[in-house]
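What follows is one chain in structure tokens, specifically the form predicted on its own.
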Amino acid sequence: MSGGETKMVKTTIDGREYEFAEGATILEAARSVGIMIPHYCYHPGLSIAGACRMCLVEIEKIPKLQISCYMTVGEGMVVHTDTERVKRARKSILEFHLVNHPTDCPVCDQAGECGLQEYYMLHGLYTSRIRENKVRKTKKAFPVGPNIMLDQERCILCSRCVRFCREVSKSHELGMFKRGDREVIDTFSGRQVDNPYAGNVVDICPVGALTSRDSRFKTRSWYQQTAESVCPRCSRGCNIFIHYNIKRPWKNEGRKVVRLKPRFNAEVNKWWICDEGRFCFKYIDDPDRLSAPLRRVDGASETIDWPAALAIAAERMLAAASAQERDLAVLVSPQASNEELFLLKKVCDERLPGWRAAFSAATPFEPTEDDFLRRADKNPNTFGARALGLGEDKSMDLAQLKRAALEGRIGTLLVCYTDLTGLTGEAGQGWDAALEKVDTLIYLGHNDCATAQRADLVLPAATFAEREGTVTNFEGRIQLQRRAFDPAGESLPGWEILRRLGETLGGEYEFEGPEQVFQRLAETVPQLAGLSYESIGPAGCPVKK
């Protein structure tokens, strides 16, 4: 056997022989062939604790039942996961876990996605033999961090949260204290669960002992719908689920998005996301969403329809592109999807010759970075923008654009997804004077901001949760952001705004949707040749070098 070859072993599970890689645990091996073994403490991203004992299985020639999260498959091994002996053991373990667990399911925020509830229905269903009073724990609905609530009575001491803080975030805030039925998880003295990845302890808690202070009691899990997407908060592009509620608008204070949760991707983020990404969605439902096109008349904004807005935009952009003295400039942001960037460049190149591209990756966010997931570049698509040729030498950077505006060389300026005055540091300074020198300022974005308030024309765009599109992360992995729900008000997906603008300028852009835009994009950009939404798939794929 060569050094890199995986040795396979034949193991029989529930009467059927399979081949597994040597060293795989029985629990993972069984799951790989569709046999689910119940467990609480086991998590594929954490070390093995063997604490909950729910994953017991029977192995021939071994007298005692074994925990399948620790025992590995072996050549000729015969495993039984569903015998009467195994069922009786699981039932007893479950009864043990429920001795001190409160039956507060009607008010528990974990109801509907609780491991205890699910396993009780599958493996419990016994008549309780417990006559003693439950042990009362100290911290019930107690905040242990800015985003985390602890209920010690619900905890079954699986230790997932403790291992996460020790092994993944390496922040060590949580520990296990006392012994026996008095044992609890708690924070170390003077500590709070306040690290950049703290929200993950809520995701991995199987029983509602740790809940999110942000989303608890907002919308029951069975009222929530789910869409797969990619986090827009930095260039890592962590895979996420958007949990939202649009059928019961009286829930969640009227907001559509309830929470974001990590979606497993072995190549990007595995099982985790950072808190910056987890809580970045509030702008989607903010009252300051731009919900209709606006134009400024005598210092006041008034609502207009899309044809009128696009006609004004086309007229001003065409005039500036044709003028000799003053230019048309377009500030492109890597906040936009590949489809939006491609269409913007295509329309400008074809209909507005002489336009000047400006490119900036500056954002209003602090450039936080670590050696785990967070990246200093807080844009989801800088790699994709550069693959399209944006940000190259012939493009202006932000300082050059500001200087050109101050010198009166910009007639019309289209700003995409960037609040110029809200940028951090020097990048956000001096724009008041610069924008005063611009004849026509057009803003394309989704939320009101200082730049939008100064704009002569506002084109409201959909957020990442309201449109489909692709983004390419810093490692060159292209991934899909799926549309969860319709755009707010009369706002439109960015690609559609640009398609309509192109048509208003006299071009023919007969794209029926973002997928058709991507097809054209893949025909144009060599790095994307041969790709489609279908081939990109839910996990994304690397672009060609």
Second form
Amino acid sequence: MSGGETKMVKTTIDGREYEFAEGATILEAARSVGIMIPHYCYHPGLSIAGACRMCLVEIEKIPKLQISCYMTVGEGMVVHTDTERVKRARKSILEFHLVNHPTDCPVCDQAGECGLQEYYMLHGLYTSRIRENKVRKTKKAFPVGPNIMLDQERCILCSRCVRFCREVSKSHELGMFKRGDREVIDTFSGRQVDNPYAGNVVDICPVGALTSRDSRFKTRSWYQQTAESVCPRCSRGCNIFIHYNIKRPWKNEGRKVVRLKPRFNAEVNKWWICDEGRFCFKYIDDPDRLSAPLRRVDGASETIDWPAALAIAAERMLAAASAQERDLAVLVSPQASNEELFLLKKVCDERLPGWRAAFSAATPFEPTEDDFLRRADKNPNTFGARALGLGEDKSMDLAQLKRAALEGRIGTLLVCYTDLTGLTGEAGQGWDAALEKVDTLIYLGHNDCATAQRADLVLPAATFAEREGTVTNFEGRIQLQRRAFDPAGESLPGWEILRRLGETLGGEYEFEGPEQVFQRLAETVPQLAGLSYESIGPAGCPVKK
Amino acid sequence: MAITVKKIEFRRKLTFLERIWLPEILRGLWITNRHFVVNLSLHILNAVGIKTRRKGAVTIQYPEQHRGYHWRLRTAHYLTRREGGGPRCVGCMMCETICPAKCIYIVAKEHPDPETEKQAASFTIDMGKCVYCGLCVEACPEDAIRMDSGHLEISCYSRQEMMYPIDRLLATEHDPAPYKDYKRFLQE
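Could you output the structure for the form predicted together with the partner chain, given that the previous block was the form predicted on its own?
Below, the chain from earlier opens the complete complex, with every other chain and molecule after it.
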């Protein structure tokens, strides 16, 4: 809020007097003190429509019930949200909403997280008085975009999706057509909902009218477990929920992650995520996941166990670090978490003096950017890497690394989380010749790629959903990615690989978990002083600049 | 928790006659013989046309002969079909959710007809795990799964054969025959 102090007004809600900022709606004010008023069309991120009439409350001295999503609090106002009259109104409104809504629940993907179901159990519970047949809309279950299915019969015309396309994505694809019980949501002719934020309309739909084509029918919502995480797809670091299914492995084609959903964070992404982030999880369950350490002998790769792999890695890295002509270079990736980067730097500084860090923010993704959420830098942790000093001192950029390799100055190259040949633009060119000249190429990453194919040693690492770690977004907000499930196959979290590597190199790195690594990190880096996993919290916190 | 030993005591001590076992064997032989003689006499009396109040015991020649089942008996599951011929099941996983034995495995997929929208891609019941509670039948909102097939012989030589796939569940049909004789059986 800008300009002057906010005027506070005294309002009584359900018999208790509270002070609210003037201009707050009754619904928001009540929510801020823990009184939940049911609603469908109201969404804090969208304009107010007042279409569903579910949020009716009784206000003394006003004869009719008022919609609390539009009515603002006033001085001396007395509001009742739970009187018999209000309850009766809610019940009737719900009955009205369900007049034409099909009871498709066995089919509908929203079952289990549907607003109608939830409020029916809380406020409805009536015996149906309807004897007429339901009005059948013309279109049932048809795609309105590459990722979205629409079922007009299930729509309760709350217009959240229409307002989203108007106000948030500003792409204006959806509209409301016709009137009365023939009214439908549809796309304007020739248009489809394909804006970069289209997936959000599925999240905000309070019923099952809009469903995601990607996760439709894969698992029911009550089978899914949830982990709080941070989107790894760009440096915005949008807060997300990972919805995963590990208890019923025959579902979702055997894949663990079912879908990603945005998690509210007022400072980062509000209620939204972009579609690039939403669908970026496919690699986690890809069949080309690296599941065991591999060694390449005469062109054929063989599986080895972790101690053997780390022994080879340590030996090769040590040999290159102590050689005169041929250096040890490490391609540090801002895809890695702060803990991994810190341990990598610590191990190399302490055990492999003379190592050279290469740092690049290049990714295989198109550097799409807009003025809303998406950032051109597609790495989640560029800020964190720079804060650790990996972007500046003693490091080279990708072009310098390539040149050094071509000139034969690199003995051992450890590549973290980066497919060199797959990078977009010039960064991905000419690596074939450069990697030829490298004696030992070690790849640390989670999926098979051209670089992993060329590598002499492959160390399989966990993905962001399988390890705990912090990432710092481009604004310097440190956020926690929580572990959802165990790493695939024999792969290990990156920090664990580096810890074991450090011990193989003869050091003592007694970290029991990423928390301890972070603790040490917070002691070392002044910007993170005093922080811990607990103090970061679910919403993250800004680091000192 | 520490491992504890629970002592189980016999509810009743055997009497002296029971402990020397020979009188008990003789008593058993006496009971068997009594049944034989009584039933034989009853059958002979019936055969020569003399009506008695009691009928002689009859052994059912299973498996050639079946005893009638009560109509409420839960037998092997089967899946019903739509009028068009496809399975009624829409893969809502209600039965899978409610199943206390966790023996139902369903995968859903898109149905070509948008009116139906969803169907079961695979539907497998592990009959080796099933406890025949019937909750799946109660939970089904589409009347797609039933347990009145009348097939009670659910045995096989491997665990794999106990997995009933969707084809088998769809091929099974309600067979009213085993239930027909039930009333007569009760009267006998």
